[in-house]
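One chain comes next, on its own, written as structure tokens: the form predicted alone.
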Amino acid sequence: MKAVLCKAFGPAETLVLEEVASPAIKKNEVLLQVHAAGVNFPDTLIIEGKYQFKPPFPFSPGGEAAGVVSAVGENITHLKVGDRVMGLTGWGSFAEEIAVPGYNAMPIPDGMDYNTAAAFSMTYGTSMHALKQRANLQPGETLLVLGASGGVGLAAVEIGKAMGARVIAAASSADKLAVAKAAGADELINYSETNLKDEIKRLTDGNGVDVIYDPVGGDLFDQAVRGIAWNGRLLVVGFASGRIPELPVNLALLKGAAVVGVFWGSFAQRQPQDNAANFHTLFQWFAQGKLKPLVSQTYPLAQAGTAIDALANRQAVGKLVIAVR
């Protein structure tokens, strides 16, 4: 089979496409013939040795895949050969085949194609866990989404609306905000042209926002935390800006606010029943048309490095997908 390989930590242009042996599956795994693989922010980090996991060389990036089951381990009972499946892999999905742990593999719902399925699990799983388990977002509350045109940001906008929140989308350009508006955002903030904290105050009559969804970090975190409401919750999702911010903890004290970490991958392993319940709801919302994953561009397997670069340089809107087959 063909696979995109990282043989040493470095930039995306050092990735190579080579022929490798097909993976052997263990008792608790399925073998997936990959049709499509999602590109996510961890892919930009793992190839440079900056992610919390460092796979042994050589390895393929790619944390999620969608395809068809071609073999099942002896302990697998919920899937069979021929099933259409989406799988969370951590790494390895930029390849024609991958072994996926059974607990990380779910049937693709009817009406969802492979590209959409490959763009679904990580972004919607992360945002659902963030807003449900970590923020306990309530109907009528105000949700601010930073980086609202990216994969997890757009998912947060749609899920926030489905949960009954008033959603303020923040992004760096009018074009990106138009995408967030189409996804259901009620209010928009262009933080390249206006002061984020001032706009939050203006749009909330000085009260601040109940929940802040932050996959960006850096300067935006510094401004957003000053616009949080009493009993607000600030969700730490990621640091796409490249800088991990520091919090003046007196701000949390004065607002009775909580700063809450979001690590969906660990949640999915530690609380599989809760994760399954989340996806049951997400699939219902997808069937009802409340969730419309945006795949803005697809790339062939040989151009996986180009896709990772586009994401790293914050050029992507919605999700980028590698069309493996």
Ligand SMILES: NC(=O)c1ccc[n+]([C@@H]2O[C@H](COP(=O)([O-])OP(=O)(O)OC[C@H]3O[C@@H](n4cnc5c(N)ncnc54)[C@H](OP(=O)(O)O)[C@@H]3O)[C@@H](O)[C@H]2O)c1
The other form holds:
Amino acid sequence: MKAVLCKAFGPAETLVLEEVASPAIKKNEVLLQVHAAGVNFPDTLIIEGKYQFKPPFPFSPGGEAAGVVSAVGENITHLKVGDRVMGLTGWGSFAEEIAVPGYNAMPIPDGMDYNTAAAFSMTYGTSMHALKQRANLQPGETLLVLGASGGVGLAAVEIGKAMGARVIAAASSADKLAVAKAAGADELINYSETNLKDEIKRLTDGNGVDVIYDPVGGDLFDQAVRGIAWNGRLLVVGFASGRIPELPVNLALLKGAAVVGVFWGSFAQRQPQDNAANFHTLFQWFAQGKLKPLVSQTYPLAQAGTAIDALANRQAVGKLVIAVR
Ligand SMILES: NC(=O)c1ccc[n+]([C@@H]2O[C@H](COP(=O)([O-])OP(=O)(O)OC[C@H]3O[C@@H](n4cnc5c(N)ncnc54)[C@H](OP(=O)(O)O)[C@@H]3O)[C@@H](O)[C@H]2O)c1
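Could the form predicted in complex with the ligand be shown next, to go alongside the form predicted alone?
What follows is the entire complex, opening with the chain shown before.
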């Protein structure tokens, strides 16, 4: 089978496409014939050796995949050969075949194609967990989403609307904001052209926002936190800007606000039943047309590095997907 390989840490241009042996599955794994693989921010880090996991060389990047089960380990009971499955892999999905642990593989719902399925788990799983379990977002509350046209950001806009919130989408360009608007955002802030904190205050009559969803960090965090409402919840999702911000905790005191960490991968492992319930709801919303995952561009396997570069260089909107087959 063909696989994109990282043989030493470095930029995406050093990735190579090679013929390798098919993976052997363990008792608790399924073998997936990969049709599509989603590109995520961790792919930009893992190939550079900057991610929390450092797989042994050579490895394939790619944290999520969708395809067809071609073999099942002897301990697998919930899946069979021929099932359409979406799986979380951490890495390894930019390849024609991958072994996926059974607990990380779930059937693709009817009506969802492979490209969409490959773009779904990570972003919607993260944003659902963030807004439901971590923020306890309520109908009528105001939700601010930073990086609102990105992978997790755009999912947060849609989920926020499905939960009945008023959603303020913030992003760096008019084109990106148009994408967030199409996904249902009520208000838009272009933080390249305006002061984020001032705009938050203007759009909320000085009250601030109830929930801040922050996958960006850096200077945007510094501004946004000053626009949080009384009893607000600040969701720490990621640091796409490259800087982990620091918080003067008197701001939390003055607003009776909570700073809440979000780590969806650990949640899914530690609370599998809650995660399954989240996906049950997400699949219902998808069937009802409330969620419309945006795959803005697909790339052939040989161009996986180009896709990773586009994401790293802030050019992507919604999701980029590698069309493996
Ligand atoms: N906590 C969790 O469980 C969890 C799960 C999944 C992902 N994450 C994290 O969430 C973050 C976003 O992931 P994603 O896959 O949604 O990425 P993405 O699609 O690239 O979106 C990131 C957004 O961040 C903004 N941004 C600001 N400065 C940037 C910079 N210097 N480089 C790149 N983007 C920048 C961009 O929007 P503008 O140009 O509009 O600013 C971009 O749309 C990452 O840090 C990722 O590790 C966390």
